[in-house]
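To begin, one chain is listed below as structure tokens, in the form predicted alone.
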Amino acid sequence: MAEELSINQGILLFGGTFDPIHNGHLIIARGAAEELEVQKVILVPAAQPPHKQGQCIAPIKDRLNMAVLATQDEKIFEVSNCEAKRNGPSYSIDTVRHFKTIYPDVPLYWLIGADSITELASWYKIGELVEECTIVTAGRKGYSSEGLSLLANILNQDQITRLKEHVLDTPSVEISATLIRQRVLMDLSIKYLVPDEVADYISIHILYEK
């Protein structure tokens, strides 16, 4: 049974491949709950990217237990499996639609980056995920509205509104999963890049090395 939740409160929905998941996540996620003052925070690691299809990327298996190593000690945060459990490409409107059958009358946020408005254009049923959530840009550094220039064709004035209305202010962090693969296949420390537990991970596991 679902955890009961006020209508009020919301649930921010943090869809990524997590390869592996950093501090800069956890900190942009924690900010941008603050901000718009929900009681929970799903991450939703992506089985199969949309964007990275035949791209080498840590299974899904790895990915999922960084997640929750990650997030164990904070009440606020939960990892679903969702994605994992469906066949073909990790759409983010499925995954909302899932969690839409599971708290039905509760407000749904969708956290992305501002680096990700150039690509929305290109998401699968852009249209219909803007109208069954409410999606939130993460950090103002960054972000510019000439982006959402390319929806132009795609959505309506007033789904443009919104995308434009919901940039949060949160921090901005310096970290990419991208400098973390780098640095363990250089063999350096990523500590304060990720927390302990995944570091402690990653290396027990081998990932990333090659």
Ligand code: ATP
Contents of the next structure:
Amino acid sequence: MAEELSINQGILLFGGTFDPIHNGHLIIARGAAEELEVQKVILVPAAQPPHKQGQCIAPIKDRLNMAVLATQDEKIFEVSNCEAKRNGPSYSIDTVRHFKTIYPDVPLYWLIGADSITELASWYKIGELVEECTIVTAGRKGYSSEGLSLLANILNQDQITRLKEHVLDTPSVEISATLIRQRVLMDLSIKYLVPDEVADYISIHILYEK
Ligand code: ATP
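To test you: the structure above is the form predicted alone. What is the structure of the form predicted together with adenosine-5'-triphosphate (ATP)?
Whole complex next, starting from this chain.
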């Protein structure tokens, strides 16, 4: 019962390529959960990220395993393989609808980093997505509302206002998955950039070395 009540405060969905998951992801997810006062964060690694078609990415199995290892000590985190189970591009709208069927009465939030604001205009069915969940943007520091101007012809004023209102004050750090992959390739340490378990997984499974 207590569990049900706490979930009813909302669930934060966090999709990404997570190739690999890193501390930048974990810091904003933890911070956003705190600010929104939600008790459940579901990480959803994208099996086929629509914006990365044709790019070489690590197998979804490895990206899921790393997300599990990165969050195993924090009870509020869960990792979903729902996008791994679907065929075709991994669209966020399909994922939100998937969780709506499981949690019909629970507010759903979708977390993005500030740098993703400029990409929203190209997201599949973005108009429907902003109606079916609340998109929250993390890392106010890197946020620029100019990115929203790209949405002017796609979303209505009310929808754009809601996006502007849901910018969170989460802590953030300048870490990217690109940086992690580059450092592994150059045989440089990734300690403190990813959880130790993720660094060990990358090393054992010889990821990102070419
Ligand atoms: P890549 O460098 O390969 O593009 P990435 O580090 O941006 O990867 P993704 O899995 O593509 O990681 O990102 C998932 C989400 O996390 C995106 O919305 C992105 O904006 C956000 N994000 C990633 N790193 C950070 C960070 N250091 N601070 C804030 N948001 C971040």
